[in-house]
Structures are given as structure tokens and as C-alpha cells.
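Only one chain is given next, in C-alpha cells, and it is the form predicted alone.
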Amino acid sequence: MTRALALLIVRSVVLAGPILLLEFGCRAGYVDPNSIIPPSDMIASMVEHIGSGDLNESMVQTFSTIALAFGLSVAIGTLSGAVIHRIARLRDMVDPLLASYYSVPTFIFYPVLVALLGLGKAPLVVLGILSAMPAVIISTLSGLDSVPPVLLKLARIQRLGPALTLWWIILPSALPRLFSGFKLALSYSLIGVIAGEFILSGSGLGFAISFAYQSFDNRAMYGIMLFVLLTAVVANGVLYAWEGRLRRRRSKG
């Protein structure tokens, strides 16, 4: 058995054990079904809804909205932290606000973001980057800060110019904090989209979890719950993948 596999297998029992636990803690009655229903009827309830097409508009806006949040929270808050790394006085300055910027809820905004740009997507797409981007900054100085200071006295002596040098020496070195950043923007994207949702909005799948609660729906409030769920892991994993493929890629280079 190989070391992969048997990662694989333990995953699957760790993950695999407090489902089924609350599975028999549903059915034999322990669990009050006020409170939550067994993983079973969650399961068959995000079929259900899936299946229906109830749900299509709702994931339409939902996804657009965090695909779109995150991508301007990798392209904006790389740029920053290539800007902010360049100019020490600046980083200087904005060191301390990172460090503590995750101490201050950035749903608190929502309502002022409501104010200024309306209802629909564009606040929305606001909060998710104000919820992402500081992660893509702070990985991108970790990233930028990890490369050794000899693989760019070799770029200067092989005369390598600034694209050729970003592309060969400091994307290959800095790439494993990069994508920390990637993988951490795209779940603060999906926490905060979903949970302008859940406030605020009147649509979109976090509406639709809100509106579940409200109708005292258990059903299908934890369907949806488990589909978001679901969705959010595949995203990460297959950026895990990816990750994976750039380093085996980089090791055999």
C-alpha cells in the first residue's frame, strides 16, 4: 500500500465516522430533528432541489458573483503586494493594517456598499474582494519574500530582463505562498458572497439558505447547506490538483 493510499483511507475514515455517528443519532432519535436531520435527507434533499431546477437562477448569480470576486481579488491583491513589496516606506506603513485586518468584520460594510452602489451583484462582488484580497496580498509578499536572493544575482548576471526574470526565477520560487493566498481568496470569496446573501440580498443561494431558515424549512436549508459545502471543497481540490501538477512540473524541470 502506498503512502498516498493510505492518506486516503484514514481521510475517508476521519470524514467518514462523525456522518455516519450522526446518521444513527438522527435515526435512533438522539438528535432532535428540529435541530438537524440526518445526512441521508440532506443528501437526497440537494438532489431534490438540484434536480428541479429550482435552484438554477440562484447558482447562476451565486457562482458568477465569487468566480468574479475572486478572480479580481487574485489580479488586484497581486498587483498590490508586487507594488507594496517594491516601495519599503509603504509596506512600512500597510505591515501593521494586514496583520490586523481580519479583525474587523467586513460584513459591517455591507449596508454602507448597499448604500453607494445599490441592490445586485456590485456590492456583493465588493465584499467577497474586501473579504479576499488581503489574503492574495500577504501570500504575495510571503511568496516574494521567499525567493533567495542568489537566483536573482543569476538573473542579473545572465542579463535576463524583468518579464524573463518574473517568469524563470521569482513565479517558480514564490509560487507555493502564491497559491496559499489563491486557495484561502477563494474561500473568503464564497463566505463572503454567501453571507451578503444571507443578510441583505433577495436572491442568489444564500437568500435561499436564509429563506429556508425563516420558513422553518430544515429540509431544504441543509440541502442547499451541503450543496455550497460540496461545491467549496471540489473548488479547493482542484486547486490543490493544480498546485500539485505546477510543483511535480517545477521538480522535473
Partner chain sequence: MSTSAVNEPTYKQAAPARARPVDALILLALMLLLWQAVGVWTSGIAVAPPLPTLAYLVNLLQTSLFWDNAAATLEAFLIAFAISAVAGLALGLIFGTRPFASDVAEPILSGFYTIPKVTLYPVVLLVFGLGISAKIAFGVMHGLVPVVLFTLGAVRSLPPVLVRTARVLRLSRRQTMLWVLLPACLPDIVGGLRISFSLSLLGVLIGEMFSSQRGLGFLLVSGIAQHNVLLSTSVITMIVIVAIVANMAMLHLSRRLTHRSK
Contents of the next structure:
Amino acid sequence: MTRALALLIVRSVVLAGPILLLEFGCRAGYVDPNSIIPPSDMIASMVEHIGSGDLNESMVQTFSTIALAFGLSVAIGTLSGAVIHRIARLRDMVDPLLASYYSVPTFIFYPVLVALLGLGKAPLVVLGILSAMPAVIISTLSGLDSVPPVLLKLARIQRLGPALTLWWIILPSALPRLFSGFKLALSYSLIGVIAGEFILSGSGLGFAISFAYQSFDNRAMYGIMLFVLLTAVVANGVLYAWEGRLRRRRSKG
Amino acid sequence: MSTSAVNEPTYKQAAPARARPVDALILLALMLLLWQAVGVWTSGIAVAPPLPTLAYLVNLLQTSLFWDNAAATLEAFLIAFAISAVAGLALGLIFGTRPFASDVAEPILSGFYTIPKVTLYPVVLLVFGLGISAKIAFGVMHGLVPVVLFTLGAVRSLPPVLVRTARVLRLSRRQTMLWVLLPACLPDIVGGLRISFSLSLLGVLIGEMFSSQRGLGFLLVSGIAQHNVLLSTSVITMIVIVAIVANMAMLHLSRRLTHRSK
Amino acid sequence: MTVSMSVTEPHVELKGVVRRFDGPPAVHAVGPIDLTLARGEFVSVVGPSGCGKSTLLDMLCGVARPTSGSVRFEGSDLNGEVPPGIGVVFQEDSSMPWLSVRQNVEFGLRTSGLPSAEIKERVEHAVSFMGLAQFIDHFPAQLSGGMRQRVCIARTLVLRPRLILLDEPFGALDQQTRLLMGDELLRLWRETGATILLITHALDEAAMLSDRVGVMSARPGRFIDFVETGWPRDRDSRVVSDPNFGALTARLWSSLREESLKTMGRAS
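Can you give me the structure for the form predicted together with the partner chain, which would complement the form predicted alone we have just seen?
Complete assembly follows, chain above in first position.
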């Protein structure tokens, strides 16, 4: 318990230290206010922008796009993962594709998607799916691989049919890996959508940041940036903690 | 891969892949077919079909327009990757051998790994200016963390008996690191470098796409802006080929190392 | 729960059972094997590693189908189907990490259609029989390896099987725990009246627990010797101090030594 406490304290100091240093540097004039504004101003700006409601539309736009990309990635990814797992030949075939998929910077397809689908929600959703779905497929495969053969044998000895075997044995066994895949899918679709909005788009939080940057409104830029980063950290953090609980209960000591 | 924090979905087939050359050819043919279909369907608005692209690419490879931009990307990328590799390795070894430090660092690093770093690019531009250093910095921001996390994870999941052997043989801390830790962790480290490679490249390309007058990312965006579909498709093809070839080489290396160490 | 039936009718009967695996490389794993288990008998099977003991067990419970030959259980052919009335305990830990001890044991009866009061009673009986009463709401991760294996045995017991197959169930446990688990197995055998077939690599375990020990050859595995132990039905682990115990173990080893050498020669 004391070690956990010490960890918490040191971690907080490691995180808070640079922020305080930056605050001091900005206030004392060591940091050019045209490049970085004091952290306290960033927070104030974030609160203002959320409070004034002028970000509402962007938030709805961005979060609904992410939710759509994430949901589709999970649904299509899990299903195709299960199909690929069933058909050994198909799996051998797509194996090299999955192994090198994430080495290709998928993002370079985004301008093409915009040219193809027009500037709007559609290319962002497709980009989100392109970033997130393969992770779901991969973790579905590794989840299904991780089902202990002895439990499948047990299912046969207990004379469970295919549906019950899936529901009682395969899904619970594969759940930890599936969940890791969903966690990755969330952060990948979030990164993809916001990056797309940032580089080339007419709305959304990513666009709001790049618009503020291009119109030299540093205060607004830092405020919105902080909001986006905090949202991402909280969303990932919740899933991370949830995953940790799932694993802890199962890890055999 | 003991740390669940390393957020790359590492793909490993349980049964050894029965590599059939026919399968690879079928896959390639399917991809080309898909490409052809999209190219025909969009009829030159967004994607050029494979054959014209290939012809254009051959010509493009003889122009200085391509090589100037490729050189700009390559320069920024190589520096970013080198910094990520060296600094990441050093940090990973330092954290990995200190349980407390790694417990402090790991959640912070993996948290940083999952945030949309692209939103930080304006800050990078404001701090580093519009030149090559901003691209390098952004590449490092993407590429550093995986090397640290993989190295750290590899060191921590090392069989304790190896460390105990090193102590029984009275090796110094430095000798232990160079003769025991580094070789034992090499397969995982190469795995981290492989991911770092593609992420550094992604960082540099995003930088070029957002605001730059040079580089392949810039060439891609300007191809789209000028409705030069052949140009943008060629650039994408080139990047994809380079990324896949490099990835396969490193995957091969890391598999060979893993195989040897078992 | 003792079953009254003519003692002469065999409970389990294997005739000319052969199992081959199509390659590459093609493997002749087991057989031909003839084996008869009388109702209520406790039989152990020992053999060098890789001799097809587990394949034999798979065919006995109907998970695998023999390439040729027949497996009969209670008078009818298995034909690659798992019949009711057989319980299996595996070498690997097959407790389900997402279920508590109670739920794990209940799992055996999920499809039974029994009234929930009956299920509850059977589960609690099996759990306390295996000495797990105070851990009934724990999860497998909180238990030791020996206790997890007991959970798996309890999950088999609630089914009230007439034939219990055990595939090196104590292989992963330490020696003391194994002796004590052996006692529990004997107690279980006496109280349920079930027929037990135990596969093991430990000669002392086989000599101590069984009525009869079958010795298998190196691959392709077939029986080269059967040894009757002659222990009384109410035995326990203290038979290891019986003078006959040493002689039994020695006889098993002399049958097995040559076969084990063959396996090692093949491995190197």
C-alpha cells in the first residue's frame, strides 16, 4: 500500500512538475507567449469555450463520428475475425496482410477518401474504420486462439451444442483479448477521426484546433486542444482501468 | 509482450503459418483487383488504376520533383527514427532495470501513446518553426514511446534466473546490460523498432501534409489539390511499398532472433 | 449410488482399437488395444511419454473415434459420440477463470434441466465433499493448483458419472498434495461406486490407487502387461508402507524400463 502511495505521489510530481515549471516560465517571461501560453490560461480558455457553448456543434460532430467509426469497427471486425478464424485457408491468405497492415500509414489515404466521398462525415468514418477495424480483427483472432483446447473438449464431454459452446465457453475465454481489441479500436478511431478533421475538414474539434492555429488564436487553440486531450485520456483511462479489473480477477497467481 | 500497455496489436498466428506462395499471389491479385475496381469506379477523380499508376510512377522516379521531395521526407524520417531508437533504447533499459521508475513511467508513456498527438502539431510548429526540425520532433513524438515501452517490457519480463546468473558471475551493471539484458531482449527490441519505424514515418508524413512545402506528404496533398490523380496515387503507392518492405524485413529479423533465442 | 447389475457384464469394453493420424507425417498412435473394465473397478494406465495414453482416453469418452475397432460403454457402441454418464478430469487446469467455484461446479449441470433446489444440493454436496466449502464463492485465480483441480473433480462429481476418466489429474501437483489427492480419489471411488480409469506417469500413484495397472508400450501404444495389486477396497495412501508396494512398483518399472528407453532413444 505504501508503495502504491509512493507511486501515486511520484507520478503526480512527474506530471505536475513540468506543468508548474511551464506556468512559471510563461509568467516570468522565459517562454515566448506567442508560442506557448501558461497552463492556467489553457484551462481558463477550455472552461470558457465549453461554457459558451460555441463548441457544442463541433463536439456533437466529432463524438458522433468517432462513435460511428468505433461501433462499425467493432461489429464488422469481430464478425470478420470470427469468419477468418473458421476458415484456415483464408487465414493463411490474410496473414501477411494483417501482419503488415499497421506498418502502412493509413492516414495517407485520407485525402483520397475526401476526393472520393466529399468533405464531410463519410471520409472520416471510413478513415476511423480503416484505423480501428484491423485491430479488432487481430484481437478477435488472438482471442479465439486463446480459448483453451481443454475447455472445448469439456464442452464436447458435457454435450453442449455449438451455440452454448460459443456463449458459455468461447466468448468468456476470449473476452479479455476481445476487450483489448475494443480498447485499441476506441483510441485508434479517435486518433484517426481527429487527425482527419485536423488536416482536412470543415467542422469538428480537430478542425477547430487547426482553424484557431491558422487564425493565430493561440488561446482558443490551447483551450480546445486541452479539452480534446483530456477527453482522450479519460476515455482511454476508463477502458484501461476496466481492462485491468477484468485481468486481475482472472490472473492466476 | 508482458505489458498490456504496449498498444500495438501484435499479430501472431498460433499455428505456424503454412506459407503457400499461391496464397500470397492470390492475395496480391485480389488487392490489385480491388484497386482496379476503385480506380475504374471513381474514373480518375480520386484513384488511378494500377497500370497507369505504374507507368506514371516509372516516369516519376526519373524526375527531380520526386527525388527532392523524397529526400526531404527521408532526411526528416531517418533523423527522427534514429533519435527514437537510440533514446528509446536508453530510456527503456534505464526504466526497465528499475522497477519503481518503470511503474512510474509506464502508465504515463502508454497514456501519451493513445492520445491524438496530431492536435499537438501546432505546438510543435510554434516551438520549432516551420522547417525540418518540426517534422523531426513530430516523428520522434510518435516513434519514441513504442521503443521505450517494448524495451522496458522486455527487460521486466526477463527470466529472473538470467539476472541471478549475471550476479553469480559477478558482472558489473554495465556488463550485465550489454552481455545479458540487451541480447536477451533483442527480439522484443526489434519488435519495438519495427513499430517505431512506421510511426516515425507517419509523424513525418502528417507534418508534411499539414504544413510544409517539401516532402512526399506535401507532394501527395498537392497532387490532390491539383486534381493530379496519377501523382497522388503514385506517391501513395510508393509510400505503401516502402513501408511494407521495411516492415517485412524487420518482422523477418525479429522472428529470426526470437527463433534463435529459444 | 451402488449399482446392482450382473458383475460379469463389462462396463467398458475396447476391442481391437487402433488410432492413426493422417500425416504428414502419418502416425500410428495407438493399438491394437483390447481392454475391459468391470463395473466399479479402479484401473490405472502407465506408459512412456508419447505412447498415446491421452489418445486412448479421448476414444474412451467418445471425443475421438478409433480408426478401427470398437469402444462399448454400458453395452452400446460410442461411435465418436460422448454418452451421458461419463465424467472426465483433465491434466490441464480446466476451471473457468470467469466463474466462481460454485458456478464452476454448477457448470456441469447447466444443461441437465434439474430443478434448481436439486442443483444447489448436488453442488454444495460435491463442493464440501472435495473440501472446498469455505471457498465456494472464490474465483479460481484465488485458489492453489491443487484446489483448482479439486474444483474440476467436483464439477465432474455433480454429474454422478458411472465412469470417471482421469488424465494425469495430479501431474502438476507436488508429491505430498498428490498423495492426499490420491486418498480423496479413493474415498470418492468407494462412495460413488463409479468405475475409474486413471492415466498417470507416476508408477507409485498407479501401484497405490488401483485394483489393476495396465502397462503400455512405446508408440504405437498397446498393453504389454497387466498387474493386479490385490489391495482391499478400503485402502488409502498408507499402502505405500506395505511390503508388497515395493514389489509392485518394481514389477511395473521392469515392464516399463525398456519401453521408456525406446522413447528416449527416439527423442535424442
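Residue numbers count along the first chain shown, from 1. Predicted model only: the values in this text are computed from it and were never measured. The term rigid core refers to the maximal set of C-alpha atoms that superpose within 1.5 Å between the two forms.
> Answer yes if the Cα of residue 26 shifts by 2 angstroms or more between these two forms on a rigid-core superposition, and no otherwise.
After core superposition, the displacement of the residue 26 C-alpha between these two forms reaches the 2 Å mark, so yes.
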